[in-house]
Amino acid sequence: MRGKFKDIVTDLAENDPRVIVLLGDISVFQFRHFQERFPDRFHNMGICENALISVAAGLASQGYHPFVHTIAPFITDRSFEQIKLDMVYNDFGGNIVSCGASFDYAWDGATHHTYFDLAMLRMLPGAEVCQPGSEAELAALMPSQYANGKTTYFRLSDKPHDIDLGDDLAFGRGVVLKDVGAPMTVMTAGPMLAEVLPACQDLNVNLVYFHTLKPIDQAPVTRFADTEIVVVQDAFGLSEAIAGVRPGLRMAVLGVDRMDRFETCYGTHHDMRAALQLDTAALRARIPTAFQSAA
């Protein structure tokens, strides 16, 4: 997905001289051709994430469209105050593009785990929060939002899904993948669809997918509001966004919401999903009994 990000930004820069890339010593080799093509619009600032955000805000104040890119926990958890005050409070548009979502860097432990970012950034007034789960989704979302004058967060994953969602991909619009009139609806976002879709294949459930968490698409939530809603996500943020659409939703969450500890399972992101019972086999068994488990 980082490769696709590089391709998209390079194409944008060809036609928009206001596009500038700021890296935090990550994906530097990926952007070598961008640097050669636009040396004055490429800056690897090193491991100084707070400064990255502040510089992006300054560039935005002068009419540029900055893309800030580095590892998710360092550009969100660590730099939340800079994002809040330097960018959002001042109404300076810009693009924060992370990699290493949730447990992509599971082998590096809690310092590199990221499951608070979506929830934190969606609380900032006027900010936009995107969690594309595939390269196709990123290609639909980034060009439409990068220059809109708002702070937009694009949460990239090194483990995208490869599910074809069709051509009807647009910012702020959810995707109904399965509507069988079932009394239960599963809602998920981002790369987790790779586990959730096969888990739901033979279950009597409806299935809704989101690539944009803010603004959340209210239409599919309202459409299935009278069903039991099971939210499956390996980060905070999605369940809160859904709950805010309509009071009184009957909702259960399968994710990190009840973990209340630092996960110390070292291995791959597949190992982490298995440890959290968020792999396909576990979800297939857990989804039908989600409300019994929550009781």
Given for the second form:
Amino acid sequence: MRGKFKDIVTDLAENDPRVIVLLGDISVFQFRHFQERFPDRFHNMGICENALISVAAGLASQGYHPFVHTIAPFITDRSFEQIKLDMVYNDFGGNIVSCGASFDYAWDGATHHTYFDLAMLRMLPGAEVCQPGSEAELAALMPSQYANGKTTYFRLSDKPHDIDLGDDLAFGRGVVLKDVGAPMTVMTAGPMLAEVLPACQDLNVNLVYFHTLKPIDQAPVTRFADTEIVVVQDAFGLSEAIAGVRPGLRMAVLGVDRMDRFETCYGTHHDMRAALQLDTAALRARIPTAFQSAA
Amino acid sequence: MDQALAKNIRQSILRASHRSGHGHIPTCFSIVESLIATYRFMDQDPQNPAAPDRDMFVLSKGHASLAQYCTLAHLGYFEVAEVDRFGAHGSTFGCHPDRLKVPGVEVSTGSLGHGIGVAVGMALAARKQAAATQTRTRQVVTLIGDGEANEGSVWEAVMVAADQALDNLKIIYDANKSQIRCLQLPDPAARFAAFGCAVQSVDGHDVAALLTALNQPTDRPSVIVADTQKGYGCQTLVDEMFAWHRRSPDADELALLMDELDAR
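For the form predicted in complex with its partner chain instead of the form predicted alone, what are the coordinates?
Below is the entire complex, every chain and molecule, led by the chain shown above.
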């Protein structure tokens, strides 16, 4: 997905001289052609996430459209106050593009696991939060949002799904993947769709997918509000977004939820999903009984 | 002229603090001359503070906002009487500045260690704009406190500014010795020089010296270490700077401090 990000930004930069890339010494090789093509609009600024955000806010204050890119926990957890104040409170805006979502870097341990970012950034007034699960989704979201003056978070994943969601992808719009009139609806977001879609294949459930967590699309939540809703997530944020649509939803959460501990295991993202019972087989077994186990 | 202006600004700070019940007076008093020099140095129009070709100032130590408000008022950005509602609910003038409310405020600050990083981005933007339009490079001045320089984000920003060789960035370091009871920063001039800046040390209460330093051309970010006193102008504030750090004078104290200002 990082390669797609580079392609999109390169295309945008061809037509928009206000596009600037600020890297935290990540994806530098990926952006080598961008650097050659636009040397004045490329800065590998260094491993200094606080400064990356503040400098981007300063650039945005003067009309530029900065893309800040580095590893997710460091640009979001460490620089949360810079994002909150310099970008959002000051209303300067800017684009934050992270890599290493959730357990993409499982082997690196808890310092590199990222599952607070979506929930944290979702709380910021006026901020936009995107969790594209595939390159096609990124291509649909980034060009429409990068220049709107807001603070927009694009959470890339190195482990995207490869499911074709069609051409009708648009920022802020959820995707109803399955509507069988079932009494239960599964809702998920981002790369987890790779596990959730096959898990739901033979279950009597409806399925809704989100690539935008803020603003959350209220229409599909409202449409299935009378069903039991099972949220499957590998990071905090989606369940809070859905719960905020309307009171009284009957909702159970599978995955990262009320997790009052660090996940200190290593391995791959597959290992982590298995450990959290978020792999396809586990989900297929857990979804039908989600309300029983939640109770 | 500048001494009279400085005295007027300090009197306005005292009055606004007394009327509002708010204010960090000693830290405001240490930067009055720096603010006067900064606005003398910059190309800015009080009648058009958002002019696209303006120079820009960022008060990184945002808790000294009252000094900036009173300076802006005396320079014609708005009426000084408006500042009397300082800190009140619904007031334009908060105890930390809001760029969306106050004409002439470029960045909303208050959390230390933020304004300087944004100023670096503004200076970088100004240089890009100048190159694209073949016009003069707009100048960016930011004022940071010595206590604020305890924040690691300050040094990240300075490193980036030096790495980008931002010769249009002026950093005034208000060396008012506010952190003598905690984390020390001995010889700040040497530290900023080691970080790649062009450093000048001046009397921070000498407007002419500050202005000369601001006008000194450099090929890298310029740091002006302004040697100042917290509470400069009122001996009571200088002698009891920690007791007065965040305090507003009652009527008797106001009279005393006004007398001390007059006595200088």
